[in-house]
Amino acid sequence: MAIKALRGMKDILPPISEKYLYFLKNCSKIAQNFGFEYIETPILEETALFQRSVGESSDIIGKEMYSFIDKGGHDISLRPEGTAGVVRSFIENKFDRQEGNFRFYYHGPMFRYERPQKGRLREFHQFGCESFNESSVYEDANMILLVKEILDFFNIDFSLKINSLGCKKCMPTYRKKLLEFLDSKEDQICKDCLRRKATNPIRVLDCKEESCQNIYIDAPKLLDNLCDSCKNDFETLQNLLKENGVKFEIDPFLVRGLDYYTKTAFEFVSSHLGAQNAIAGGGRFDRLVEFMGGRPTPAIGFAIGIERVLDLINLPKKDRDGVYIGVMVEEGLPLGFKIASKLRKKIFVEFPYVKKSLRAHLKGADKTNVKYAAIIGEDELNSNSIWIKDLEKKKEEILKIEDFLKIFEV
């Protein structure tokens, strides 16, 4: 039988690997334009880091992890998500000891177990952005219009929504006024619901079951119970996004699945998708460099689900470029093949190691969009010349093979 990739997890082939290495290079762009700087973690980690970072009330944890005890008897996992990493490496590296500004990006590979579906796959992949020691609620307009800045630079139309999470010092208010209403509600509301009344109550509010959602229209907002300070910088982001063209709603439902944010959380939806259409979230996390044993460090950042955006992205036309090098006498494939070594020190060469027809060599030049078709048959053999023609100008001609390569200063 035949060994099959696991389920939930692909491949990622022409032509949509184009598309992906185009997503890549575009959002690397514009996260450096916004100035963040590349970071790399590993894609395994201690159990403990997501148990601390992701929190033991998610599903993440309870029901999504990939974790096994390795043979050196480690508890280890495949990252879930981004965050969790880059947060343990700003501590490890001593970053949350130095003043200054630290903005990163990544991209990878995440690993969830859960059901695999149309946008959701085991294996996935995240462009992320954190950015540590930056209180300001500008910042938080910052990373908002950075995903803004990528999304429009793809054409992806999309919706953003925003709310806040309160702080530590508002939080707990809310907390007992939304435990109060539960507590009212209890024998109407999910299983999934009960349990994270016990260990997280707000993550009820994300709570997908129609009846459940019918239920919370009732529930204490958390924007009614905001402290001063943190309803003055909801009342700045507003501002801020209004006036730099930003369109919002604000969605009082919004939470994050993760434990450890705070104040603002902000989600990207495209109405182009199914079920699963948010493409982007993110939010502040001021509470979780602390929680992880650095110093208290303010944060915020956002992920952006590549396989979901993939799909909305289309590929600009190329313009023809390169050079499609063809023998027509077995003889000639030592001369093609030295052409075609030098030629890409500078560009791209497609070069078939078999003879064929003038005809069947400017079908395949062609159908690789080269800029130039260069052909050696019998004649050009002898008298060391190469025949090229333009495929844009369509004009043809035949050159010494030293003034060709000149062509390309090679």
Second form
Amino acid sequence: MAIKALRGMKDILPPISEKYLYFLKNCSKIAQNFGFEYIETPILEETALFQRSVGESSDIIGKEMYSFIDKGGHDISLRPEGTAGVVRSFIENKFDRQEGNFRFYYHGPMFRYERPQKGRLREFHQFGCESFNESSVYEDANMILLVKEILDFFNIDFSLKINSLGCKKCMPTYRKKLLEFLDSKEDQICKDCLRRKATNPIRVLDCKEESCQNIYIDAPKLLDNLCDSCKNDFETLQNLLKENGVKFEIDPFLVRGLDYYTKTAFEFVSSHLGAQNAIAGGGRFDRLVEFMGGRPTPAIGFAIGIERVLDLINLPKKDRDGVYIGVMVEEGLPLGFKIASKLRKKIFVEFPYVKKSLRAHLKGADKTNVKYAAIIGEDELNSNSIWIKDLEKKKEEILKIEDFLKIFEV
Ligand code: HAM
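Return the structure block for the form predicted in complex with histidyl-adenosine monophosphate; the form predicted alone was the one displayed.
Okay, now the whole complex, with that chain kicking things off.
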């Protein structure tokens, strides 16, 4: 039986692959405008890296990891997300010992053993940015503006949800209050929430069970328990967003599915995608670098789910571009081949290796959306010339081969 791709894993085929490259090219340029530099980290890392950073209480680590023992007996995993690897690299390469800001962007495949459905894959791709060593809340606003800039570029409409999870000062107070509340509801919450209660209680707020959600409406609110500094920063963030034309809503239940977040958390959602509607998510992770063995370094980042946004992007209509070379006599093939090879140094060339009628060639040229059809018939071959049709201007002429090549400066 023929071998098929694994469940939840997809080929990226034309014309979607063209959209994919179009997205990456423009996203990268926008991220560079914001001062981000490209970083690439390995797809495989030690399992412990993800366990410690993404966190044992998250569904990703609890249920969705592609982990295995390699030939050397090492416990390794396919990355489920990009932040952990970038943080590992940041510390390993001693960036945490240097002054100043470090801003990195990346893209590539991520792997989560989830139940596949529309918009949810086991191998998917992210475009992400991570900014290190900037504690100013202006950077939080800057990151959100960067995502908005990217989505605006591709005409993707979205809504934005924000929340603050507090810092190492106010988080423990909130945790204590939440635990007291959960103690009183222990017989009513689901099994997963009981597990979360023991590992990372604030993750219960993210529970998808309706019965749990109804209970947590009365739970103590994160935003009512922020320290003064977190409260000020969250207010400043809201003002900056308002002043810069970013619409948002505060979602007090937004805690994100990964354990490393502190302070600002945000998610961009689309109303055009169905159940899996999150197109980008991120937030601060001010404690992660230190927790992973580096020097204390504030940080913030986000990742966009590329497959999800590709569903919402239309490629701009392309202008006619390039040349179609066709031969009407078999003997014209070597000359056509030579011209095609020369022109390809400068432009796109389509060159079928078979003789055809003029009509058939013009049809082919139209289909490939080129600007020029250049045809070699018997007369042209004998006079070292070529018949050209400008398909935009609908103009025809016969040129010496060397004059034709000059049009393209080759
Ligand atoms: P995340 O929210 O887990 O965050 O993923 C970011 C985006 O990846 C989601 O909003 C979604 O668009 C896409 N995504 C996630 N899972 C799947 C899936 N199974 N199939 C298709 N698309 C998916 C992170 O990964 C964090 N590392 C973001 C971050 C960076 N936070 C700070 N820095």
